[in-house]
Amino acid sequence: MVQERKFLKGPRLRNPADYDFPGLQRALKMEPEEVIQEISESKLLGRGGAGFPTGTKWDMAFKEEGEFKYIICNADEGEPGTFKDRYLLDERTLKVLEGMLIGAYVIDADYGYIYIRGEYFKSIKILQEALEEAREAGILGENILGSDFSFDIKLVRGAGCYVCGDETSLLNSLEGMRGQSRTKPPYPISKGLCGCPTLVNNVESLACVAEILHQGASEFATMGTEDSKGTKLVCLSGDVNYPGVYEVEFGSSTLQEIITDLGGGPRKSHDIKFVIPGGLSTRILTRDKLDYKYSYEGLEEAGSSLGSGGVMVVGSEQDLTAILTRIARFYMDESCGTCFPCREGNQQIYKIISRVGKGKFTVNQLEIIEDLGNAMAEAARCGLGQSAQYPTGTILAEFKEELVEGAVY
């Protein structure tokens, strides 16, 4: 049974007049490094997908020295099947605001950006008005709060460019050039926005920040197993009952229970064929492994991975090829063709995948297929081409005696 204990679910915030931003006010006691400490103790990790612990890329940001810093929400949110960064930046406004308001306070950014969706025009609307009445009531602007603390920030539309959920080809897009990744090292933590040190975080990790100070690490990491500290908004899409966002404990359900309990089951007439467990960039799980807990080990004992959090469910009655025609579709059209691995891979296995049509791939076209991935995650410079493959080879490994003419076992 799926226990829900809510941390960043509440009343809705988005009027500064009614919210006094009490993680904001607690942090602007303490000295950076405490604050660091505050987060490390809490065992926070990213909530974008990658899982870098928070405290320690704070630390990172707080180390690093030059003539500006900048601090910036990414809240591009293109991964499909993922939605709760929209929920928190409609409903929990103000907790992102102060989430990044406290990193700021903590690296002594200069200035910040949130970089969202271009599509989510009434999160822009939001996001819009309570940017202007935070400066209107002093949250924003000079000396925040009475303090010596100086701050704001822009918000910035993306032009619909899946890969800017990279953080470095966001900061191309910011910068005004075209949205594609850079080659790391350098970091955007040392050379980041216009060459300067840039911390990147998601929205619901800066919302779990604003809370964290509010209630304390002790609260946060007493949710959760020991890998996997606190609560995690879960996308729940495809073929179940109920869609929507949910807060889970870490832990507390396996993805049976999400989907039965919190998602009312399997739609209609369909039996789950398998779940995508954290977006599309992430390795389908088939209906017999949906029994390990929802937590990041968990999925990764599984076989899979908690990516952003974006659980789709395919039912029994779905067509594979159909699926994997417009994954692949999906993943060559959004790919920024910048390196040679990813671009021509992408394209190859769409064209493999989209000539079958309605017949059966040949145990030639899936060692190609294979081979093209192995060779997109190992030499891809971005997590786009790196995960292209995961969906379409786990669907077709998974699948073979549905999908390949000719398979033997």
Second form
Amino acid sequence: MVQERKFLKGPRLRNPADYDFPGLQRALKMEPEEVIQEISESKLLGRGGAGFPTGTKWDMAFKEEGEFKYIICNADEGEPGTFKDRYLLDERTLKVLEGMLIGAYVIDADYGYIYIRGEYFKSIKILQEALEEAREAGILGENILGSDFSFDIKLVRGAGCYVCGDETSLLNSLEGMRGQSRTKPPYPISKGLCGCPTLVNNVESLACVAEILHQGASEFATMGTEDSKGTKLVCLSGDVNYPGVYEVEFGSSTLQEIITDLGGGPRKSHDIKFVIPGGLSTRILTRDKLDYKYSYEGLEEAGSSLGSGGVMVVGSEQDLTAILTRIARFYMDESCGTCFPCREGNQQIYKIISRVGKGKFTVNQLEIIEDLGNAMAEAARCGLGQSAQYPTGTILAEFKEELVEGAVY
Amino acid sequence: MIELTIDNKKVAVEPNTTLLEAANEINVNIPTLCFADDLTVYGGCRLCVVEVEGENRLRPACNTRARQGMVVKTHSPRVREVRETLFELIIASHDISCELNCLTCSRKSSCQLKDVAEDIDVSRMRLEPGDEEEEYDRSSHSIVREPNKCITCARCIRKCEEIQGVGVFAKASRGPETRVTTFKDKGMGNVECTNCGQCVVSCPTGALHEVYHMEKVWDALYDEDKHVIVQTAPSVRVAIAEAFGEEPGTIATGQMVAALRRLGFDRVFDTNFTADLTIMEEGTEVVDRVVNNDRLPVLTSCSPGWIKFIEHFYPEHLENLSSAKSPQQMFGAVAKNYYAEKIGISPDDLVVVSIMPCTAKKFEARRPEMSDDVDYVLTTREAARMLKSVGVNACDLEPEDYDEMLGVSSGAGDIFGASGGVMEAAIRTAYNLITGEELEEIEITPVRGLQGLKTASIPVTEDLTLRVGIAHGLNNAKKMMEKIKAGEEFHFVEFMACPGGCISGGGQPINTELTWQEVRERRIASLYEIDENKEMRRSHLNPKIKKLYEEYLEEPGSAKAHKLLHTDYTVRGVPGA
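What would the structure be for the form predicted in complex with its partner chain, given that what you showed me was the form predicted alone?
Next comes the full complex, and the chain you just saw is listed first.
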């Protein structure tokens, strides 16, 4: 029986009067290099979806020289099937702030932004209050906690654009520009917000940092596997009996166990048809591939990736063509329209899928979708276009018999 | 130097070189569409993706810097497969469906989609094209936008913003609805568009082209009751040959004159003639204003794109503009009055056509201040199309001379087409007007060249050193205006809307092979060559100009000259600003 491992989870933490910011207290007594060292030792990987080592990112941001530096908390949680940042923002509010403050101290950031998904009305209200109270309590502003360190944060609401979860698009949006990705290089670390060095971290990564500084990298590193340290907030949704956010120690369980033990098994279906394991933009895993350990490397071995931690369970009674249509429509609408493979590729895929409707795909149509998907994965400008066809492509590949006309496999 | 391997060949490049540039150095052509050598990197079309050893995805060559030891494959099977699919996608987004509109397209002979199709040897076309009907933007006197041919590569957007500093275009909507448009979809004729046409020449497809006057000119030519005359701008003679497959800068003056006669024009005249006239009028005005310290600096007025720009963005400086009409408009005025009188026909039966390197000239000809001067304006491209359609090659014929009355010009008129040329021509004459002597050193090199902003001090008398400035490309014009606003003192400043001057105007043949810089340099060099080879290189020595004043206009700046050859301007501003 899999149990939750509560590292990030905990009692509601919103009012600075009830919290003494132990991680920040400790960090402020350390040199920035020492904090980076600690984060690096913890082997924390970014929790936004790309899994880049946080220590390395911070080190780069630290070494970057600039008159003005920014730190941004990416709270634009728009990946379908993902809602763990919302939990942290609502319930562990001050842990997120603490992580951000530690980051700001380490890279010597002058100002911070929390860019939050516009539809998170409740979280926005909670954060607004928490920021105000933090300012009153001296946690934000001049000489934080009596140190030389001064810093403040502004909360900015997104306007409903999925691609703004991509960090370069987020920067454009923050600057008041069109929400679309930027060409890289330059990377935000060297030229980000308004051309200044900018560190962008996901909500969960920042909460992890706060706990790592509080409990120590060694404590963090005792959890998980060699390549996946710590815990992960898993967002369980779809055809399961108990959807929700569960904290799971890496390597302690399989996807199947998470779904059965924590999620109470499939709902309204006899069985699981497939699982989208890391938010919509990941390859699907069929029933027979759910026995890999839940970790970065485990899911990769299974043929997908951990992504954002959004585990969507699709029951055996679901209509595949309806799912395909909905997915294709989503990516088509959300493409920022800048790079051709994403703009035109998603549109063509949607056209083909909606033309097929409840019917079956021809072998030719399947081939075209495969080619388009490949071109998008290889050549699209940002993560949206590169990964947009993962769920569609893998559903078509795994369920050919059901979906393709005259297919003999 | 950074050493890397591209397609199994070692190449050493400077730091910060992109893979696109590095490949160029070993003569490997990587197809591109959204890339343009004078604009910022956009990274939208992705056609230039290449395989970089050790990277899990393909990388765009336009925005990937060479690194030491990099191993790059530009045309591997993986790359070619992706590239072909990308191209299928691009074609599906561009309306080239059943109606065979390729054949009627403004870019039928300079289409970059066709170039790319050839580059990657496209073998399949499996996708259905978009079916959205989009309305043409016909709101402008100069430019038509056909959105169905737009592939949203943003070259027009970047050109207008980065090179011209105007920014009439923007992207609107997302996903498949993403499109290029103007503010509030008002259309190019209803926003701060200067009509310069730099967007037209930067477009890879036929989504932007000039408002055609070809049909109207055909009608006039076929009408036996009309006397149809044509004027050709300085820059046309060094560019029109390109439309017939010749190299940029090929000088085809005499051949072009012969060809235009074949087309059926009753007289073929030269805008250079009125360029000389402009120098007389504007030069006189400059001298007068310098001597009287009246509304300095004097700003030139011959580039209609620049005029619209200043009317929108610096209307408080309209009084600084020279009141002299542009050579095109002066020609029209002289033709409709002096010439009509001389040959004894009614101005109503006279049709004045100009061939210009410019799209803004179409707007200029329709300005209410002077709408009777010129009837139709053809771009160099339109003229070439008309010639082709009567089976005439503008490079093959025996050269002929312009008709005399309005066709004799000095070398000063020729160089009008190059940035700094108007200034140089003006100085040659102003020197004479002030001192009564001829300027010895006739080639004024500090005002030549392609630097964005040029300034020079020209000693004239002991007491007077002319302080002059030159800006070309509207972004540079903006910088120059800011200098002037900040108090930098000039007597006379030349402005050209297009980078390099009229030789790279929005109506010129579009070269998809060379960089704009190369094309500009060659055309400019040819204009200076023409000037150098002329006996007469000073406007005030043009005998036909002298005759015009003697017989008709009296003297430069006379009341009659003012009535015909000078104009005023319109305060436009920026609504809402």
